[in-house]
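First, one chain by itself: the form predicted alone, in C-alpha cells.
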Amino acid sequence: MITRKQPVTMMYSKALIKPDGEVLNYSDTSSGNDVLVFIHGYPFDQSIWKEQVIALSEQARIIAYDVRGYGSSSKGKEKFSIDLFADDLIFLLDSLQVNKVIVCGLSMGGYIALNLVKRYAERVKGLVLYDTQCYADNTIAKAKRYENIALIRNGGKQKYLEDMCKILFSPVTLQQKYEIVKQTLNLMLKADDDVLMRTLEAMAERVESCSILAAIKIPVMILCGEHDMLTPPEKSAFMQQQIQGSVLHIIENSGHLGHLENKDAFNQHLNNFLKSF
C-alpha cells in the first residue's frame, strides 16, 4: 500500500543550540527525498515562507530558518558577514545530517546561496536565485547603506523601513493588496536595530559572485519580479546568460516579493523545478 505524505498545514520552529550558546531557529518538515532550503531576505525571518512551506511540502523536505539575528535566532557577538551567514547554514545542515540540498535564496538570501556555491559547492545540488544579484555594492550603493546605518542609529528605524517597504512591491500590490504590505512592514519592524545595522554593513562589504557563475554546473532557476526595483530583471538576465543551462522566469504583477504578491506563479515555478530532480 502506497501512503501519501501528509501536507504541512503550519510551520513549527525548533531551536538549535550552537557550541557557543547561540541559538539558530529553524523549521523542518522532516520527510522527502530532496531537501529544499529557504533563505529569507533582509530584514525578514523564516515566516515569510509559510505559504511556500505549506504549498510545497508534498514535493520535498523543506527546511526554513531564521538568519542570524532575525526571528528567534540570536545575533551573537561576531561581526556579521555573508561568509558567517553561510557558515551558520552549513552548521544547521550538519546538525540535521543533511548532505546535499536545493537552495532558494531571496535577495540577501541569494547572496548567501551564491556564497554556499562558492565555498561549499559539494553541498548544493540545485539553486534558485530569487530577486537577487551577483554584483557587489558599487560606491553609491555602499554609501547609501552606511547612510541608512546612521539613520537607524539616530532613531530613524521606522522611517527607514517604511520607505523601504514602499519600493518592495509592485504598483498592483501597493494599490490592491494593502494587507500584504501591512503584514510585511510589521514583520520588518520586529527586527532589532543593532541587527539591521550589522546586516547593512555585511551587505555593503560583501564581495561579488559574478565571477563564479560560469563554473556553476548544477540546475539553476532564476526568478525575478516584473517590477522589482531593488534587483531589476536585467540583473537576473545577466546571471542567466552567465550560468549555462539556467532558466529565468519573470513573475508578473510583482516587485521584490513575488512569492507574496503572485504566490501561485511563484509556487508553480518552484514546484516544476523540484519535479526536475
The other form holds:
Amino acid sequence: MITRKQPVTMMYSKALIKPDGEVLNYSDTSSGNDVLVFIHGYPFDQSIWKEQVIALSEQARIIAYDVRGYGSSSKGKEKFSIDLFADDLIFLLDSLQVNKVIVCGLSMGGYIALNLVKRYAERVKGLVLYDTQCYADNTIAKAKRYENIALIRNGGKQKYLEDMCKILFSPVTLQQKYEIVKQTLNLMLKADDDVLMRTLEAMAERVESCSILAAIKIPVMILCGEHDMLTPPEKSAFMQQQIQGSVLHIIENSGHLGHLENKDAFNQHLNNFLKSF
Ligand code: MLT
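So the form predicted alone is up there; where is the form predicted together with D-malate (MLT)?
Let us now look at the entire complex, which starts with that chain.
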C-alpha cells in the first residue's frame, strides 16, 4: 500500500533544551527521505520560511530553526561566531538523529551553510546558497558593522532596522507589496539589541569561504535576487564560477528576500533542486 505524505499547513515549532540549559527552537515536518534545512538570515527567525515549509513539505522533510538569540532560541553567554552558529546546527541535527542534509542558507544563513561545508562536509549532501557571498568583510564593511553596533548601543535600533529594511527589497516590492515590507520590519524589530550587536560582531569577524569553493563536489544551486543590494548578483556569479557543476538562478523582481518577493519562482527552483536528489 502506498502511503501519501500528509501536506503540512503550518509551522509547529518545538524547543530543544541543550545540556547547558539553553534553548534551540526548531520546526520539523518529520517525514521524507531527503532532509532540507533552512537557515535564516540576519536579523530574522525561522518564521521567514513559513511559505516554503508549507510549499515544499511534500518534497522533503523540512527543518527550520531559530539561530541562537533569534525567535525563541536563547542567546546564551558565549561570544557569537559563525563557527558557534554552525555548531548549534550540528547539535540540532545530532539530537534529531539526522545525518546528511541539504542546506539552504539565506545571507548570514549562507555564511553558516558554508561554514558547515568547511567544518562538517560529511553532513552536507546538497547546498543552496541564497543571496549570500563567500567573502569576509572588507575594512569598510567591518567599520560599518561597528558603527551600527554603536548606533544600537545608543538606542538607535529602530532607525538602524528601518534603514536596513529600505535596502532589502526590490523597487517592485517596495511600491506594490507593502504588506511584505511591513511584516518583515515587524519581524526584524523583535530582535533583541544585545543579540543584534553580538551578531554584527560575529559577521564582522567571520573569515572568508571563497577558498573552499573549488573543493565542493556536492550539488549546489545558487539563487540571487536581480536587485539584491546587500549581496548583489556578481557575488553569486563568482561563487558559481568557483563551484564546479553549480547552477545560478537570478530571481526576477526581487531584492534580498526573493522567497517572499517572488515566492513562486523561488519555490519552483527549490522544488526542482529537491527533485534532483
Ligand atoms: C543577512 O541578510 O543575513 C545580512 O544582510 C548579512 C550581512 O549583513 O552580511
